[in-house]
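Given next, in structure tokens, is a single chain: the form predicted alone.
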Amino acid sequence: MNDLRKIVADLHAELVRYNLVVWTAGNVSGRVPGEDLFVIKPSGVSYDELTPENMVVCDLDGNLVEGEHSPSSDTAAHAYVYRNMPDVGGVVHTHSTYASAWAARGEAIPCVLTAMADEFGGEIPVGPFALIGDDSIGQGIVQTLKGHRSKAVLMQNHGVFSIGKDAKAAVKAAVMCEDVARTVHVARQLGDPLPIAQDDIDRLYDRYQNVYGQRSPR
């Protein structure tokens, strides 16, 4: 529990470092391995003053099980997530600049970059408009997420939330949704972007997923 206390803390430094974030907005939480738990960033603590002792721990439900802190406002959200989505390990949530002025606009991100069939195996998709407060934001990333291959969702006039296998990995996955926000949003200013025919997506993903980067000995 510990160490994974100081992997979410130390995970926030990574989305000021990409710029993903301002003031106290967003956050990271992990599962705690082999238990219905997990670790969140306490609310409306700078990020400067972010520790592993002021990291929070919830159950399932989003009650807080261990921390003198009060949990982040997106916690019923990142519970709902861990709920019905066994298989994740992480979740982030941020107000990247260029992916909320999609998600502003209710728009998916095409996928026209070979970096994005890598990343997400096509669009970066929109999820509904919900407000804060429940669990109608997990509601609404589940509903977006189960069945997709994207790892990010647009929070219809909000921001973007990611999953991953752990912490590390949904925060990569907010940082490279923001950097292909960005770039699409660039490129639709020079013209309309070339879409990737789908076949070759399939294979961008798979090269990607299976084959790119170390593998560990059989």
Contents of the next structure:
Number of protein chains: 4
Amino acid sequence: MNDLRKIVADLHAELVRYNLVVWTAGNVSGRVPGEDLFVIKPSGVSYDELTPENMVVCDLDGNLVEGEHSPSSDTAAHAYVYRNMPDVGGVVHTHSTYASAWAARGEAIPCVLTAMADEFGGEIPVGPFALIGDDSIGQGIVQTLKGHRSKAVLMQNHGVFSIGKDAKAAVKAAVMCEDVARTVHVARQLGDPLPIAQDDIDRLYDRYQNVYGQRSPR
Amino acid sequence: MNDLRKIVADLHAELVRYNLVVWTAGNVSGRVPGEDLFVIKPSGVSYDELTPENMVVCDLDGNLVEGEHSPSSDTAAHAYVYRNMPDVGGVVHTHSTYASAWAARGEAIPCVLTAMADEFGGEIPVGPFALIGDDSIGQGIVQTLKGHRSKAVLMQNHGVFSIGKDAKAAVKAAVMCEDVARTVHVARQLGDPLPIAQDDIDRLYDRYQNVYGQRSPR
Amino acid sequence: MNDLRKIVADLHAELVRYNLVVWTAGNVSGRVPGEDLFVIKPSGVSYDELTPENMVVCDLDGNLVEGEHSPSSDTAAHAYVYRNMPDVGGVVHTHSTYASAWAARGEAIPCVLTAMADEFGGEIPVGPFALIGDDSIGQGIVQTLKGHRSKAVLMQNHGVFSIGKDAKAAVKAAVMCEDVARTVHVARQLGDPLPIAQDDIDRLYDRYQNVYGQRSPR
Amino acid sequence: MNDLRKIVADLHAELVRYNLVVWTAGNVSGRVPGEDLFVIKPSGVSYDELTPENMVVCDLDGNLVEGEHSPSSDTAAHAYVYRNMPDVGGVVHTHSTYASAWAARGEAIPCVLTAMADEFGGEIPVGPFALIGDDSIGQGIVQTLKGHRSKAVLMQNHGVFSIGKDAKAAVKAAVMCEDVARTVHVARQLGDPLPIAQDDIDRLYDRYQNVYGQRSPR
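Beyond the form predicted alone, can we have the form predicted together with a further copy of the same chain?
What follows is the whole complex; the chain from before opens it.
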């Protein structure tokens, strides 16, 4: 648990490094392996002040289990995802600029970059407009991402939620989401990006998910 | 007073961190609790050289009360706000890029992001064109923001003034103003952002002002 | 001389800080008070490696007088400005993105921001297309800026040259030039910025040149 | 070899400094002088963790010769370039935003900046769409760049490959490619950049390749 607190606390620095967040917006959580718990950012605490110690632990209904601070105001959405997507081990939320701009128009990001085919396997989809305060946001995330290759969803007029097998993978998806949101935006400003054939997207996605990086040999 | 000098001096680093200012432009001030005084940045001093000691103290007519440097050239505007808005404890001024671009067109930023509904409760309004040198800028700020939910105003052809219950809250409003100015700009570059219903804006604003962060229990 | 070497070397860090330069592009020079000499960046040396010691000294014909490295490849342009504008004590050259984009279109930046009226007193003008290798660039700078309020010129298809009473003032003009180039660009992307009346521009310029900052009392 | 390991490891910091890469994307390689080997980034290792020791060495068929990690997933493309372009001593690959946006539209970057004439001698060309996994990408790079002045190619829907006499020169080309891709993009957003005459491009290219920087005397 202490390890996971440190991992989750440290991963917030990646949101800062890649300019995905301002002030106290944005949050990372990670599921505690083998338990119905997750570690998440405290609410309204600045990124400079995050430590393993002030991370908070919640159960899968979003109730505070451990910690002196209130959990992130987005905790209900994280909890809903963990309850309903058992393979998800990490969740990230940001209002990163370019992704949120696509979300403000309610427009999916088309897959016109090989890096996007690699990571997301196709377009990054839009989820419904949903108010904070109950399970609406969580439901919107799960409905959109369940059975979808994409690990990120653009919640309409809101921002990005991304998921992964662990917190680090979810952060990577959040970083890549903003990166491709920006590049495709810039491409579209001066004309129409060329499409990538579905077959090629499928091949790229399959290869990247199974071969890339320092993974176990096959 | 020494505490406030340090708080105000340190908050200028947030303007630098979020790229809201270049060179010596921009300034933060904070009202001295219980006195008709405020602490403000000295004029023409670089951000690297700001210390608690070189902050200056002015009365609510903008006269220098304490300090070896001249007060910021925007002091008259800050003073006018403190004189006329007794609940305001902090004022910030920047020429941040995206907000100033909306200001150059004299165009309010429409509320198409939930984060904007949270923080500003609706659009960020435009104030009049006003010359520096008398109370015109201060009057423009107060006329625009008095009775308005928004804590930031886009002064036409000029830049942003933001207010808050204290200097930190005013800095947060300046940071969030640029963040939403940029995201809505980017959204608009490729089409029309989807509107958010007024009812939903009201609910988001009410919740955020009363629930978010590590506030007193309720 | 050693002081000026240090000042000029250190000022290059401002070009880096404000993202006005990449790799070894860009340069700052400063006139040696009371002598027909100026200190300038060595050619092709990275910004990390600049020291007071490796700055080079040239005469007003651009000949190397002191230094182990070759002077900047833009030395002839700096020298021409010093020869022909005796009040100029500093010159800066950059390819900063937004200013160079206006330069690529051969389009002056219109004065639609009060900060631009303050610093430049009106539009930032375009200078002619000129090849490096003789006095063409220097002539283009001097012809454009002599008798003009602006301390910066957008050399067509090339970049920015800025001048000032000393090297620091020229760096400030380069920083402000990119800042207003970017803000006006962003404003123009979504419509037409509102004009500022010439009378108001004149008043702002006069006030800023005579009152702003920690200057001598008047 | 140890020197080259350090050079290649350190050069990755330039990709980070100039924001050409996110997460583990992007890679630099350098040919081992006098041997049919090159040093390249390991696959899926973060930029913070790169050291001379974890760089890997491959032969010109892309087979791992030395190193505990797998070589970059782009190794086959690097190897193909070294096999087929004997004068190339360094190769760099990035998905830098603006260059990749031109690549997504399959559009060459026109030469409308003197800095672009200097470094690239004309437009930056587009290479074919090619899938990772065999020699397709390498062939696309070589077919496009062989006999072309440009040291960078925009691989369609993918990103940039740049080459140079050594790894540092290839990194410089990658940095300059993104810089001009961004400036020309920004210029194009508000109209048509002015063309530079072919004669002038030729003169600039010739001069820059032969005179600039702290080169050997002539």
